[in-house]
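Below, in structure tokens: the form predicted on its own, a single chain.
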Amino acid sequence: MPRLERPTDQPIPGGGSMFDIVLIGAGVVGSAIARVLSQYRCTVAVIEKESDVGMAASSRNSGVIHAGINYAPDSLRARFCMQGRKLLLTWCDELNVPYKVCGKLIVAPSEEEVPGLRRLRSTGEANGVPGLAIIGPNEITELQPGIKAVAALHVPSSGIVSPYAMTLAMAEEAAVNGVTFLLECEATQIRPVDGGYAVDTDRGTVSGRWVINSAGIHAGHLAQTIDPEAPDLYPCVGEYLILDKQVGESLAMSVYPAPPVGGAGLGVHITPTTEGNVLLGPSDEYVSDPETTSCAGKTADQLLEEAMIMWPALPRHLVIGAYAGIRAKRTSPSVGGFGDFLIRQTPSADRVVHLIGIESPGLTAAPAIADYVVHEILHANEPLVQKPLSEVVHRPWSTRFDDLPEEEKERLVAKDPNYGDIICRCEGVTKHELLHALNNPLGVKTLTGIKYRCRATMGRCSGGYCLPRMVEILQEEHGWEPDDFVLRGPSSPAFAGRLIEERHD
């Protein structure tokens, strides 16, 4: 049988041709952009250099959707932040999107830091946010037992969000609706052809009548091929811990410490999910490598003793995993704190168009980011068809089977008996969504890709009793071959060879 198609075996589509847009990476906010450009008669090609959308920052970040307390008035962050929150909660239900509006508890462990919380919200009230609060230690406790703190300031209409299921429902929807994903295509230059712009890439090149880099912490790098005044980027690391979904039961909101003054990051914090599990970071460090994920023991040690300032009694035994993500920092480490987005036309070529400096809240900003770039840039320049609602294909997210009433599992398993075959205990996976994950609208085919769109391996036991069940099913009934069993792409195979060769008598 031969081997597992990857995207690099595909010729780069169009034979030459120039789309009307080319989108340089597919994190939350280029996925975004790519959904909300679907809904328009022109072609679109996203080009991403990992082998599934979402898997830098876009997935590896603390999923809350933000209020907007933490950006000065008038700023693009603040700007974005506030309009987006509202668009990505109406995305989240056109997209069936598991989010939560929780709300957030700022606290300050002593008196020496609630001045911080009262001039966050000054520049909460000043932004528009609603119903911000300082409390005292009754009120908190009221709000999330085990909280120690002199005072907090209520962030009411704060949530959480699943971002890697965001960022992916956004690309399939955008897929299924004509955009053409191009996996595994890393873009190293952007340069003026007749007509348009070529982005060169390690399999070949693709041109646009427009281009926009939305390339994460390569955005700078890509811009300065093109665009010599463009700013560099700073690449900052965070680790985070994950708890038990045990944990999670104890936790009803966010719980941020008092903002450090001139830190990278918001502070350590402690965040529940819509999956149930608690999340504690970020830790933040200027790094030389962007694509660094690795985490240290030190850094867990740091993040448990910071968590455990405002929540001692957390239940440090009950880590189960790490992970650490990229921030794409306009400020260098000899400044600190924090930049504005920057949107940049190249004076020289203005239908390139760069998004630099997207750190937090691009999660929050996404939508109101697209919305911007879209109808404020591209349409205002050269007017956008919109297509008939007849012809928009909606595709919302896969309601998970183990967060179904009952009967409606029952009916489930009466139509499909692969709805009965649980292959992920922790996570109630069935075989059914093993098999509808496989079969997603951008052909990704990577261990993680299945474990970001149903949960298999994401549990406490991190895929000790599903990854062989997996493997067997794909092997057996999709003819997978131990060469095809990848982690994140090429460079990360699964397994090393066989323990034992088989013989052929």
Given for the second form:
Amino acid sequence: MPRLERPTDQPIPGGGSMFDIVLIGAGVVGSAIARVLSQYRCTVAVIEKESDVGMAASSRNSGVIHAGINYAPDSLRARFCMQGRKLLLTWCDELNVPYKVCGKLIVAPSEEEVPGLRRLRSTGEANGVPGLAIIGPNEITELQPGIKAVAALHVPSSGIVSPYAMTLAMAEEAAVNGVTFLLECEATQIRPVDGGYAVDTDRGTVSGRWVINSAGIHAGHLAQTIDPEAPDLYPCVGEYLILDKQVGESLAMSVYPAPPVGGAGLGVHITPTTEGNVLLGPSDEYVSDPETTSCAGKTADQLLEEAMIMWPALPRHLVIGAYAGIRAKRTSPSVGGFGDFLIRQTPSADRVVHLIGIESPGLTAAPAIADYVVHEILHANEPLVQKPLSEVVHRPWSTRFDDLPEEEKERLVAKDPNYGDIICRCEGVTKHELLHALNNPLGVKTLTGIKYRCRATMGRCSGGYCLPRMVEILQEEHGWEPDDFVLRGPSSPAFAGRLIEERHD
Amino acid sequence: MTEQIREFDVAVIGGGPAGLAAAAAAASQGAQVALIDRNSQLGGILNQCIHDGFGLHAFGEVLTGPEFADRYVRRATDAGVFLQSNTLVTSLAPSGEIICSRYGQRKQLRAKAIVLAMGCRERTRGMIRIPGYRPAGVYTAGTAQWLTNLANVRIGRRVVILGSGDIGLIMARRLTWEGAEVIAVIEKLPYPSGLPRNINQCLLDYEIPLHLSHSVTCIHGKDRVERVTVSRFDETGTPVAGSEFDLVCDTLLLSVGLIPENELSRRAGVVLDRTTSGATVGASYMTNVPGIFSCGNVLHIHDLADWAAEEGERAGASAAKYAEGIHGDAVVEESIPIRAGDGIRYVIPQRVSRSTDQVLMSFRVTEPRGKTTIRAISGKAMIGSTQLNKAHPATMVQLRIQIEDLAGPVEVTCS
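Having seen the form predicted on its own, please provide the structure of the form predicted together with the partner chain.
What follows is the whole complex; the chain from before opens it.
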């Protein structure tokens, strides 16, 4: 029998109790709102259908900090991208989340694409993006060797961030500051009740005076349960390939193509990650299933081909993995292109706020969206009382042991011998970091949750080395049973029980 | 690092068959030898290989993996090797300085010669880019072997195995014994990649179907594997439309190849061969970095632990000589290249020094063949040859040649 506590063991706080705010969806936007709210005196519940926060689009994207060159100047996307970028960098510093302002090149393989670069530059300048310059092949090579292009738009204020670390760090800090996270709990309907609104879930009803719907791809149809005029969303899958860290050694910045006209995405780009890998992608394909995360073999070949137009010597044999994420698009396949973010208070129920169509640049914009929702909607309506600073717990993300200088490593090993025990060779993860990941304030114990928190199983061997070590440590030292090992949640068991039951004769 | 840096003549990284044999060979020549291994138990992957079939070549006996390992652990111990288990080498400098990490301790040591014997890792699903979902229940065969044999965990009940590498074949039999249903072994090539004896003893004896020229083209199931789509592949490696069929299963094992684990070597400046993914070496197994030697699966993938151990012995002996100041290999620039010619995938070593009097070449053919003549040619002169009744890519071939007045690069061919 499984012995670990599961999120569903936590009862739904029912019995007429009402939260001040119920947030639906713990992606990067929901987690950002939770973090801002956790600094105020109010009761907050976050409802999340997955076993962990940030499991959908928030961890399945490019991890790029956008500078603001792609969005019409009057749009919410432009506004929240520009404000969000500044806030994001501050939040990353506060939360110790890895990021790097490495810049970006948008390249024109031929003269035909050069006018497109000029259009981006003028949009960017209208949005106030600093330092934009169209450069020639020599300057391109200086910034990023190996790129084949006649010209490029250099965007120095663009950058990269670890999207899952960002989401987890925000949510975990919110949790230690009193926000209630209800995981494995799926919202199905929002309806008015006395004094507020009820959110019906597969595990019971959670009520709040305010409801904020940040349910990502599901935000549209969930909104329609109380707000029939709310728009539909169209799932559009984006597939990525992950390349070995060896490739990251020769990529200094993101390299994008000039954006395809009318395309659902920004085109297949090559981007470094904060951990040193390289991502290729995304594709864009409208799908019917909003939960699909399947990758197609043909798409992988296409991603490589398109990336190799820009970087001909790309070492394609160093692909180590793939993933797919869903964009929550407001534009249907027949329309294409991008719609704007929609932040909508239900006309008949203005304390039910829907965040709809938060696709790219949602990661960059998340802190600004959170700031807007909390201060300009909630606080403007009924003033929130800030907690004294002494009451707000600061919970920074841990710097990876592998990234520390040797002297610091020795100091930590002397402090906790588990820092000397390296359980994951590809990513240099120590046993201390594994145990710290398991001891997270959200109570997440999935293998994917461990992966995103300490990077064990995330490297080039996909867990071939560290999974056995984790199984050994957790079975022998922490009493885990085979059934306690699940990949993403209770429906994805890693194992099928014990091979041989222990005998007690 | 408060403690003094320990100095050795030879440091061996990795305690599998090659590393243990190398350490024992170096120590028996009088060298001060340290062997560093990351596992608690020396022997490397042999410890999870509880089946027999080891030692036929090295000892003329049939041993299990742990028994085979034990022979070499005893040799190393008897020869006075300083054995350091539970310790992971985190960096290696070309000068022979090593930083390693273990519970409660980071330490540094230095050696005049280094033997790389880190073995290999398995190719993963991500590397071969199998389309579909990424559910629980997809394991590489070696990881599954560890979980089954050493962690008492049942990995699944209905298993499809992709790839006919030896570990996959061994696991087909092992999981059958444990009550799992092994539905099929799928191999993309028109011939098996594992040893013929394993095809017989692990598949045919248990009536497990082997689908040659087939591969898995989709994994279904968002949470746990539910089924896989299998397609037939033509001679050009393209899936044949309409040939797809689904197999219902809860587990997919991958036995799709091994990759020498050379991250440490690469960062120390060791040049790797694109075909083997291992170092390029001379006849004494020295890499391009003077004093750094390579052997076993980190050099090239072996089909038998016996061969890996033998190679380790030769590399260990060379390393001990190097530490004494006797250099068997000239620098790369002054060596004569050895090349894989027609029908040969690769040859180890990749070069030979003019001062060497003989060289043992290890190589593989590119595809299965019947009666085969292997020839080593330099210029127009044939400098060695051997006849084989049959040759198979899964089986390593060796040929020893005398080196006298080479006219130019050596090429190994088969016909």
